[in-house]
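Consider the single chain below, provided in structure tokens and representing the form predicted on its own.
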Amino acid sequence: MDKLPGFRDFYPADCARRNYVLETWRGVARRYGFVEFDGPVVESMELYEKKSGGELVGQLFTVGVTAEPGAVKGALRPEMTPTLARMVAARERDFKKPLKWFCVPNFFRHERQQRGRLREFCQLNCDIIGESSPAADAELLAVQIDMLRACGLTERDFVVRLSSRTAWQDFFQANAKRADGAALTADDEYEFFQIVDKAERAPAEKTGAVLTKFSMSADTVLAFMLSKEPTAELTPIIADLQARGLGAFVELDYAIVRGLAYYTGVVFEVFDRAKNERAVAGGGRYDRLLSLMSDGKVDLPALGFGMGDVVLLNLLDEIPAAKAKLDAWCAAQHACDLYVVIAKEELRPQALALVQELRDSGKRTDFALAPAKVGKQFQAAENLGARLAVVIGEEWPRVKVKTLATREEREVSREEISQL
């Protein structure tokens, strides 16, 4: 049977190259001082529908529904902040702030396939809560390059695209005016920011024709996107940035807005230099989401972002230096260290004895389940990466120990193999 579209199998080397994404990723967070948390698979419908807004609904992955009466409806999760914001507003008293925490887990989305992005992908989402200064936003973006240059990359390799939702408001503010002389609204905000997020693929005519409903023109629009004078509430965060030694790797980027509803401030998005990939990361400040979800008994700042493996995969391949890094880490993962060779059938016993003393201390140690011919075990040895093949044989309790790259050989006691 086939595996369903858009959904991912993971044999060994696709699943060593997962796990080098992962383990980068864990070890940059924590060298932070991020800790990990984690959250449902599933959560309720009504946790998307009220803050997500209405794309990221049209994208899920729906369960358990059902005609009992009160039935709660549940989706598979499509992102963790607002799962986040739930645990935080159910607790917030547990715990110090600003709270600093990571996760890496596995999102699903409904929506078309192509490059770069697939219905089931595995995200590292960063997140800070309880500051609403400037340096969390620059603690939070210099992370988010870190991750990056851990995998190999530079700033000739990709760029952090910054941008503010503040500013986006102002300009609405001072420049939008309905057509049919209602009220500006709320909505009509976010039917803005996605007219804006979507200006920059877009034809000018077909974005000058959607704006007219605000009675602006799409010259207008695009000429604030394209302006370089950082805001108030950006300077100090490039400033930090530059005094880090990271200013190389950011951009003011008007440009960016961010598609989903619960955004406030300041916004980013990751992207590869050579614009082969889709967005690499992307986030920003989420100040009200907690009070909205905890129907305004929690008040906290928040700042967050997310960086899925799929695009980050596809742009390791492409960059030489972090191929090599990856295709390197990737050969160290071989299945054992040690392979124990049982030259004699009848000393299986004390073999098997060895092999659980060798896995005890921590070493990575395989052997042939059933009887097998010598040569057998050296060519299962060499298959497995093992670096030292232990032979028991004629000269037991001595052993003969060989390594295998150079098949240099030398005979060890019983008592010395342990220091192998």
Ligand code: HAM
Second form
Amino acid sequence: MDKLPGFRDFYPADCARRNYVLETWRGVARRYGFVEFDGPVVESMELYEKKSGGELVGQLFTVGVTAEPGAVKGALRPEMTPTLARMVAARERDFKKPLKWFCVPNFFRHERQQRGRLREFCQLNCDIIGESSPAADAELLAVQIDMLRACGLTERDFVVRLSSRTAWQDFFQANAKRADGAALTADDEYEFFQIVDKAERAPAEKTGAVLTKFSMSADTVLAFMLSKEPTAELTPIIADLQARGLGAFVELDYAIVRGLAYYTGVVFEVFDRAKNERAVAGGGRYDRLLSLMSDGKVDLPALGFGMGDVVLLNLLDEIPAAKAKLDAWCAAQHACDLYVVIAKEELRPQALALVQELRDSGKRTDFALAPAKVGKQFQAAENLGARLAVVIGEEWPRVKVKTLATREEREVSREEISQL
Ligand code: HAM
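Mind sharing the form predicted together with histidyl-adenosine monophosphate (HAM)? What's above is the form predicted on its own.
Whole complex next, starting from this chain.
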């Protein structure tokens, strides 16, 4: 039977690659003082319909829909931000601010499967809640940059494209006029953000056609998109990153506006310099989401980003230094370090005691479950990537230890084995 398209099997080699990414993410997040949290895989549909917005709402996998009147419609989580906002709003008083939380969950989106886009993926989220100063934006961008540096990528390989919805909001208020003469609404503004979000990839005529509703031309919008003047909001963030020595990783780029509805101020996306991949990460400020979630009871500024494992692994495969680091880590994940070869079957009980002892002392140890020729056992040791073969035979209670890479052999006492 075939696997459903877009969902993922993780054979051991795939699992090792995913674990490399997860361990790197967790290690860097902890280095920056972020703590891990998680939430449910299924949330109410309403949470995403109301809070995510944009294309995401059409990509939900619904679950638990029953015919009972009033039954709650559920959806597999397509992102974490609404869950995080819900969780923090519910127990806000229990936590000192600012909160620095991260998670590495898997998400589900009903997308057309293509390179870097699956229906199931892992995504690192780092979020800071309860801090409105630009220092928080810089801290978030720094941890994001360091996630990629820790994978062996440099400023030659990727760039953070930094932008601001506030800048676009000001632009919209200054330039837009509804063709029907009505006053501009928040929905108009979001519609405009979505036009900007697509403008980089869409033909200018198409952008021009959708902008007529707001009496704007594609040229004015495209000219603002290409301007490189940082707003007052962005200047201190850039200066902070420069002070950390991370300035080269960031470029001002007003083409970025982000698709999701909840973003309010600074927004950004991370791309490979070669532009072979879709965004590896994206995020920004969502200062109004907690208030929206709690009907105004909790009002905390917030910001965060998500980084996907699918795009990241595609990118690492393309950059030789990063690929070598990934491959070396995966190679070190082989099944065992020591392989106990039972050369005399009548010594199996003693071998079992030794195997148990080695495992108790934390050594990754394996052995043949069924009697086998010595040659076959050595072959198994090689296949499993063992460093040493410990041979239990004639010499017992002494054992022969063979270094498999060099074929070097020595005899050691039972006591010395624990030092291997
Ligand atoms: P997003 O831009 O939808 O943001 O996703 C962030 C990253 O997740 C993307 O850049 C991409 O690497 C990965 N990703 C998204 N969809 C897929 C897919 N179908 N297949 C593979 N990878 C995918 C968010 O989700 C926001 N909630 C991030 C955030 C956190 N904002 C604030 N805090």
